[in-house]
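Single chain ahead, written as structure tokens, the form predicted alone.
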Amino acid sequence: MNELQIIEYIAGQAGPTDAQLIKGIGDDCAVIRKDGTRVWLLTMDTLIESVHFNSSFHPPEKLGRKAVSVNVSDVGAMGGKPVFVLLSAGLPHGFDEAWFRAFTRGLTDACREYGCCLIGGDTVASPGGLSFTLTVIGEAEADQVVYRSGARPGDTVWVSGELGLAAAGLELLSAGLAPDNRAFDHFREKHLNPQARVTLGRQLAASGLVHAMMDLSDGLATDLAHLCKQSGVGALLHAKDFPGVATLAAAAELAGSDPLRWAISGGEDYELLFTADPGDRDHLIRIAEQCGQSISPVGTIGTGAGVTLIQKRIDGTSSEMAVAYQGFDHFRKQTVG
């Protein structure tokens, strides 16, 4: 079984649900009713070692922020605001307590910035390896939740930030190539210490101008083959317009590496991933510069299933290649390091 078959199995048999419950499995956060008006936005991410992160390289500061990132970038890709979180931590026998202390300083750091606060968890032993669960708990207006099911054909397909940097810089660490070269360190950096578009979530959800909405964690391919099956929906993208793939020559080049793939399946950008009428173009990118942030327009969404990218050829001519699904996939072998 893939992952996705797993998530599908699971979500198969889960059985009845509260009349509380909005939303449950499939989407970024489940959605719980809290009153009238708002809902609560829950959602949890694992952090293990030698899988997520390698302890030779990833500073523990910038992971225990980063522990934090991953999971309140899932709430800002639903418009909420991180408002709770829980730490479970397995640690191995003799544990470095100096590292664990500076991984504590990192989260509880990140959590002041993104406003939530750490209210508890477990702390257990653990026989193979480092290991950090965080549940996040989030609230919402119940009317400007985003879900990944609105897609509409004619949408476009948005991203913010850059593709592919987060993979340029996990494999540039992990072969330990060019590390005093300064020119490569925000690709580093994002693998590291990525930032969460909480703020830039909450206004496009705000504006009621965005149908979709998910955030980019397993690579464009298969985040964007997601949202298609939870709409009903295909998607065309365009090679061409993948922001941030230029910037990658030369670490592609020096990693042996096609900054094409990094864009289209790296994966951990933590950018988001939306959709939207083409008419409200200029209205978003308004949206996305008061917050500080770029959007880039890299598709449409079309009728029938699946993801499809267009590369324009030397010759003039364009080449189409299905892509759903292609990024990362924790049951294929992959590691970090």
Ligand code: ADP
The other form holds:
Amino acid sequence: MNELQIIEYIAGQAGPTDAQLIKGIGDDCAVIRKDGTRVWLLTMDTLIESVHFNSSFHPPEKLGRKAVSVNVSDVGAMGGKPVFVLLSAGLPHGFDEAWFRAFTRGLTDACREYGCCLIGGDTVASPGGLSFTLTVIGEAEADQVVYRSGARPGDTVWVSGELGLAAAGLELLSAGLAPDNRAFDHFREKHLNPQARVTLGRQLAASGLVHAMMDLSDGLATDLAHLCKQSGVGALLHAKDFPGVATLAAAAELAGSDPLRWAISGGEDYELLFTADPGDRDHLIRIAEQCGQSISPVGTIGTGAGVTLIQKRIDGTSSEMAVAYQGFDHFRKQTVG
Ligand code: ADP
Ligand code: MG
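Switching from the form predicted alone: structure of the form predicted in complex with ligand ADP?
And the full complex, kicking off with our chain again.
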């Protein structure tokens, strides 16, 4: 089974639902009624040593920050505000206490910066490496929550920030390439310490203009395929419009990699992926600017199924390639670094 099949199997086995549950398995967060107008948003993500991080090059303070960012990213992607955090820490016997203190400092600093607080968790010995699971609880106005399922044919597909930088950074770090080249620091930082777009997600949701939204954790090809499946639509992507890809050329040449592959299947960008009416373009760009972020249109939602990538050839003709689900899958590619 691949990751999607495992989740679909578990979802199929899940017991009866509850009247308070608005959305269960299948979106960035579960959505639970809080009161007459508000909802709770619940999400969980895990960082495992040698799967999600390589402790030989990942500074502990940045890892602590990343553990929070990758979780609050899911709350922001539904238009919510992170409020509470629970931490489960799995530590091997004889763990490095200075490392652990720095990790905890990064984690608690990031909680404060995102405006949420650590309220509990669990601490266990791990026979393998380090493992950290966070649960984040957020809140939102019920009528402002943006689901993956609202994309409509004719919508523009948008992404915030740039694509593929985290994948480039990971590859440079893993191979120990050009450690002193400051021009690549930005890529390395995107892997080591990504920033969740919580403010942008909340503002986009509050605008009422966004039809569907999620965060980019597994790569555009996989995440847009999830969004399309949930919405019952398909999508066309235009490779020439991918933001950031041109900046990856030198790093890609050094690493012997393809910048477009980083952008489409690299994963861990933690940018926002969303769809909206094409007529709302200028309004959306203004919202992003007010949040200090950039957004770029990268494609269009259509009536079909799946995700198709369109690339221009040098001779002016274009090629089309089906790319759905070509991003990161835990049960296809096993390790980082
Ligand atoms: P994200 O990348 O946004 O964190 P995932 O791809 O991890 O989302 O998960 C997709 C959906 O499947 C989410 O609703 C998540 O809660 C659910 N899910 C993932 N793994 C499990 C599991 N082991 N048991 C139940 N639900 C799961
Ligand atoms: Mg997500």
